[in-house]
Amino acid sequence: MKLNAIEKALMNNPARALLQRQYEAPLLKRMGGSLEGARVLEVGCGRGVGTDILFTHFGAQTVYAFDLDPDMVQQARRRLQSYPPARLTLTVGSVTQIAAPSAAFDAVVDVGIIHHVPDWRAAIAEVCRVLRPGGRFFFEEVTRHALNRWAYRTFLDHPRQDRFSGTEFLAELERHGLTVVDSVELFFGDFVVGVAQRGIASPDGAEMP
């Protein structure tokens, strides 16, 4: 689902960008380390603030970023025009049908996108598919606990069925072969933040943690 006008305004403001740079990015980096020299996928890039952080704060070598909303992609292109095409690809796309081959990325980053997806399990399956063995999934997600609050129900649009708790989100990652290496629930369980790693295949073809 695309953001409605209210949520779009909330996400596209200087306060939100400051929170990303000063709190969210440092927290995720402490949990999962830098991405120096990595090939990174960002799902739901919005206007490109997070994409810029992946280069400047995490040290990504190349970033492939997409958003479901063409207007957001256009804003991201304007913001990030200083990055050459060899390092940055921006496109319209969906996290349930990622236009990339399997095991294509060293890391995938999701900052509050998957809770907008009606079939969120399919989104996690796609994240796992495009991660190389040993690759990392950085996530910050909004849980059912938050979405059931009056403000979320009244002013924002989200799928109404099959919402996940923090525990259910982490369990689904594990079910798809993503081992959670660090996670935390914030603001009374409204958010789940963490890093998971795709298992590495053993010589017999099984996946090792």
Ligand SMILES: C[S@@+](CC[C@H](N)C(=O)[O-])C[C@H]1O[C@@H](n2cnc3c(N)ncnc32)[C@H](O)[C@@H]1O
Given for the second form:
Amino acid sequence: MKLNAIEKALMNNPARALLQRQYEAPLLKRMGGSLEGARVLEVGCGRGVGTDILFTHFGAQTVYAFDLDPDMVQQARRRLQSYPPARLTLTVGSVTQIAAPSAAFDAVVDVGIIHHVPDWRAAIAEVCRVLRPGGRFFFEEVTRHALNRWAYRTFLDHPRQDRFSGTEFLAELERHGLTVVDSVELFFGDFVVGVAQRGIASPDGAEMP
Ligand SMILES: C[S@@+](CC[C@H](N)C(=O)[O-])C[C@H]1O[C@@H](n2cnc3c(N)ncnc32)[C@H](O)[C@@H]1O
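Beyond the form predicted alone, can we have the form predicted together with the named molecule?
Next comes the full complex, and the chain you just saw is listed first.
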């Protein structure tokens, strides 16, 4: 579901962009390494600050990015207009139905969107489908612990039913054949941040990390 006006204001401001560049990107990079030369998908790219960081901080070669909200995609287009079409594709789309073949990406990045999706398990299934064997999933998610807080319930719009804890989010990744390489829960369990890798099939067909 799309953000309401309050959450858009919280997300789309210079302080948040600074936090993304100075704290979130270095943390994710320490956990999962660089993406030098990689073909990367960003789900729920918002206004495109994270997409820019994938090029400038992670070294991605190409980025495919989409968001459910056409207004966000429009903002991202303006921000990212200096990248050539050979390196950047921006579209409107949903993480529950990713318009890409299976195993298409070296990495998928999710910064705070899957908690907005009513069927969050379907979103994780799609992310896992489009990751190639050995590909990495970088995530930063908001848990049930945060969504149950008064401020979240009063001022922000999120699905109310069937939200996940950090542990449940990680377990769902493992259920789809991803191995959690590193993860941490922040702010008393309000956020879960980490990197998981899709298993690589061994010659006898068994999955190995
Ligand atoms: C909290 S914002 C984060 C945006 C961006 N990743 C960032 O860090 O600034 C969540 C974003 O997810 C998008 N979104 C919500 N449901 C979605 C879905 N099913 N598929 C794709 N994007 C979705 C919203 O429109 C919004 O831009």
